[in-house]
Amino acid sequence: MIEKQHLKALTKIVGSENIYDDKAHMIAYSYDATRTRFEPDAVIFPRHEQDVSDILKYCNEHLIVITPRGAGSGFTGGALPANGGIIMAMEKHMNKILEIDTENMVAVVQPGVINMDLQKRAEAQGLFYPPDPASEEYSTLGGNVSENAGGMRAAKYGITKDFVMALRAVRVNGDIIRAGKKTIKDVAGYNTAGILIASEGTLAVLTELTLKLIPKPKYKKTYMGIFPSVDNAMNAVFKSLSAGANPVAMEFLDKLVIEALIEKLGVDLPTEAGAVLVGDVDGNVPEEVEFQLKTLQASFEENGASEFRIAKNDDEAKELWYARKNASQSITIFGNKKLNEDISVPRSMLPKALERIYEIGDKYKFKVPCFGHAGDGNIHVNVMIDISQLDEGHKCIKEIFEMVVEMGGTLSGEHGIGTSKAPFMGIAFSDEEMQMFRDIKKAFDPNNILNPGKMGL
């Protein structure tokens, strides 16, 4: 419970109307995606960055834990107030686009703005913002660049970090600092905004984000292949790359999906599929899609494609999209839990690493529907489980983090660490390197109020 000295405080700085501390701001603040729930003891609504850095100046001052939010879309708890403390929650006023700058082409903007919101702005002025989330509709960018977020594009464009430019954030002592420029180049200094990138709001509240914007492809098209096998399709995903195919998405579903997609929604799949890859390629003349989307169906045939659709027209790419789209959704038929995670390989290894996380899922007992970014080695596993198998879920995850880094891979490819994987950095990182990331953490925040104990730290 905070004192009442430092509500009063901290409302002369923004104001009766931008703090709360009654029951229903505490509920409302408490979960995100993970459903998980930590009550705040306050929420507070900074207007600008020098409210920003006057609220944390009086935090650190007087030891508040501080817990940074966007939208609370996160799937691993990195924006909930798992220690208690203050939300700052950045929705209601930091959410302006300030410019887009069509000359150097970048766009900048508060942490609050939603990523739709800018991919909108920026194709009106015939530009284009690649990294696409699920969560676009709805989830900022201030929690995109605090998770490094991903998306569906990630295979041709790469994920948030590639777009961001430069930044402005506010340190726990008060100090507004920058990072990063407009140019092109910049290897003056410390690569600050890459150490604040991903940093899930644990180092500094970031005020202020340029991102780099591209010229917009006049040409898109959808493809999908059906393969009788994982096997078969995951070795497409890497050999079609290989043969020179760049596609904008490769998005991947396995036989366990196909078959909820089926029974769940009636989606027009062949029940013999043992695995979907679907996807876009773009262009600015029409022969560059064409070569792509050839490469793509040759390569796809030579490693056992039973079929190759090309969408010819809008509708046709939204009923191509529908599955994959809808793939989460259909696999609750498998139980009504499922422990949602994001490990990512080197591409190679994909055909490998699904054999093995299904073999660790008969080990358990469980099934494990995987779906995900093929394109870039990004694939979602889903331990699906009854709530009262908790225990031998976590146990069959662990199993299967090992493996992943073992072969090179990662525990999370977009989703963050935040507090429901913290308790697996170990598997990833060595003990030097964990107090490595200490010693940065107490660089930064020395009296770690600032959301403490996300990413195990």
The other form holds:
2 protein chains.
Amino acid sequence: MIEKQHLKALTKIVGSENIYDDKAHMIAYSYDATRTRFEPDAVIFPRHEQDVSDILKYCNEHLIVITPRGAGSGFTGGALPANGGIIMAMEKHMNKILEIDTENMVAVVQPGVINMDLQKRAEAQGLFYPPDPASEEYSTLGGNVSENAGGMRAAKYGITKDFVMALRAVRVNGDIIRAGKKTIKDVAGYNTAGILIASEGTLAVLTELTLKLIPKPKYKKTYMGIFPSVDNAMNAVFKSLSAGANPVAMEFLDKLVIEALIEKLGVDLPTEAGAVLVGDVDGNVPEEVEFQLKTLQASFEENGASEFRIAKNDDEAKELWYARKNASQSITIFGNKKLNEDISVPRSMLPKALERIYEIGDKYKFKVPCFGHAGDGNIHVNVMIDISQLDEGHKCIKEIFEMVVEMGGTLSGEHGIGTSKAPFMGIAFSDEEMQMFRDIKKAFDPNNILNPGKMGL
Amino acid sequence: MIEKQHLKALTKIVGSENIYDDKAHMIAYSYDATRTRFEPDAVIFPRHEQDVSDILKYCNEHLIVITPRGAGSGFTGGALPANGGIIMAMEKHMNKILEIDTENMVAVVQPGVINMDLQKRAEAQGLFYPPDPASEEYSTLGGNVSENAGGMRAAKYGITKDFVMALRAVRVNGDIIRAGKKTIKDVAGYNTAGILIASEGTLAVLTELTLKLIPKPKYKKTYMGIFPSVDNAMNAVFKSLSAGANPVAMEFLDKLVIEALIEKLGVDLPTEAGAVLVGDVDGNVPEEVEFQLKTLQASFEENGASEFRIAKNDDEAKELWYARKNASQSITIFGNKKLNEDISVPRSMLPKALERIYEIGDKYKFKVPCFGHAGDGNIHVNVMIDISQLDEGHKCIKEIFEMVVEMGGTLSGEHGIGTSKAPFMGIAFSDEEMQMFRDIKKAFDPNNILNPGKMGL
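Let me have the form predicted in complex with another copy of the chain next, following on from the form predicted alone.
Let's see the whole complex now, leading with the same chain.
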């Protein structure tokens, strides 16, 4: 419950139409894509940067907890009010594409802009915004930057971090700061943008983003390799890349996913297939696309691929992609609850990592279908359980995390830590590293009012 | 002067062969590539990470100022002991390439490794480390990361920051921390690597770097465009890039530099030329290289280029590059002292920025030959003065900085701030932004013992 006087003061800042504390809204804003629920005490919609500044200053002075929120589509609870307080929601007003600067190839956007809206606007002008999280249709760019979202095209183009040139943000004391420039090179002052990216809204509130765009490559083709085993496919991943292939995406489906796709959706894949790699290659000239396809085909065949398909047209491309796009929904045949994690390992460790994941799954007697972004080493591991097996499921996940970290991998390739992975931070980070995170947090948010309870801090 | 007891304690850590306080060494370590000189009280050579930890812990406890140093080739005094104290020099022991991991395409190096040594080792294995500061033959990778060094190839491949995947560092209290992974995607915890890059050794001491390598493109060609005016050339820069050209480098020489090259070195360029653009294009297939050359040629000619040269072989390529590589030494014909700054503006602002630079130079009656990395908006501005005109020269520079910042540019594209640009930080950053930098500094170095007096903090 928020005190009346605070509600009144905040209403004075944004107007009564931009703040709610009724039960219906509190429930609506208590969710994200995790299974957890935290109800806020109020939801506030800043109209502009000055509102953000006034709100934060007030909350900081009165020690009111506040959590910034984009679309609330995160997988780890980053935008959930874990300690109650106020949700600052960006989707109502701060949702404008301010500029597509074609001369410098940059976009300037507010944090509430939906990823796909920027992609479309850029493409309409012959430009390209590559980061494509699976949530691209509804997640916001502010959320993407706060979680450093990845996606399929990261294999060639990199992740959100690689596209943030500059930003504006508001500190908890209300100070408005700018970081970075519309220039390729800028080394004046600390790289504040660098530390705000992926900070899950715990250090400052983003109010404007300057994002790099690139020229849209003219040619694109879709390929698929079919392998007898996961081991073959995982070897093909890093061997094709070190042979010089640079595919836009190299997505992976394992044997269980293939089984599910055939059984549930009748997808055209051989029943004996042990793994599939599917993706796009692109280029400015057809010969570059051919070079990519040949390099992939040669490496795939050297690593035991039984088949290498190339889509002849858009329809065939869609068909090849259909399997990957429906992987997530098909695997529900293995259990009514899915514990979905997004581990990432150095690519050469993929064969060993997958082997170990299945061994750990077997030990707990869970099916663990895996798919995802093999081209960048980021695998979505799905521990399929019955809802009654939650404790055992979490033990299984913990063991997988321990194995991944031991292999030089990370707890999260693209989903973030938030609340749901917070208990596992001790697996990945030393006491000294956790202390450093707390020192950084304190430098930005001494009263711990900004999105507290995240990242295990 | 360092107190005897401290010298004794530090000697106990590294051994007497790894610490000096004699005059000759103090003079040798008082320089970098700036004109300023600061003598340290001692120079210490850590043998390994544990030494770095022990030294920092001791210095922090006894409030002894310490400045990490690579090759001391910086242009802004980043590695100079501006407040005295100890130099921690990495070149003697911490200079090893620990691993070239061809499967994951990453290099693991100590901070004292020379940039070019890594480039050569990578190329011997068919891989490529793109960041190529002009100091590549002698500057260290630790210094490159600390200053976020750029170079010519940034136009296509980006800057040092874009190649740092992970690092190890030591905090002032002796805590050893790791940041990042050998994985493309990693979003667990704060992006500590992000804030340590470009922090000029003021937050922690780097002890190990994991750097991204890429497959070496198979084909490369060198081009040169000759333009009647700087305005033509600067328009050609951003118009060719937004037309889809993606050259490895697009370097620029202005009329004064061309004059100097012809007069001093007899370079084969038309005397009526107003500007030159020169660079490389590369690709996996010859057709991609052709596509790049055609896109450049068309844009250059649309913007008034009188000539477009393509090198037929390595010798011709060297000849085209000769002009750019000798720009810096040729312009000494205009004055016995050069105030060399490295401003950067959004590429579309290049024509206007150059126009204003010459106007400001005219006002002060200084010749201001300009050259540099036009492809990424980063221009080396050289105010040529007589040594007696230092005050006027600095006024001229200040006016140029003010204009650049007003155009959305930055004080430094690649050299950093250090001591020499510190007086200008107020032009680029607000009081609130400077306070944020101080807050970050304090979180990492509460006693201000690590490379104090830099960045205007």
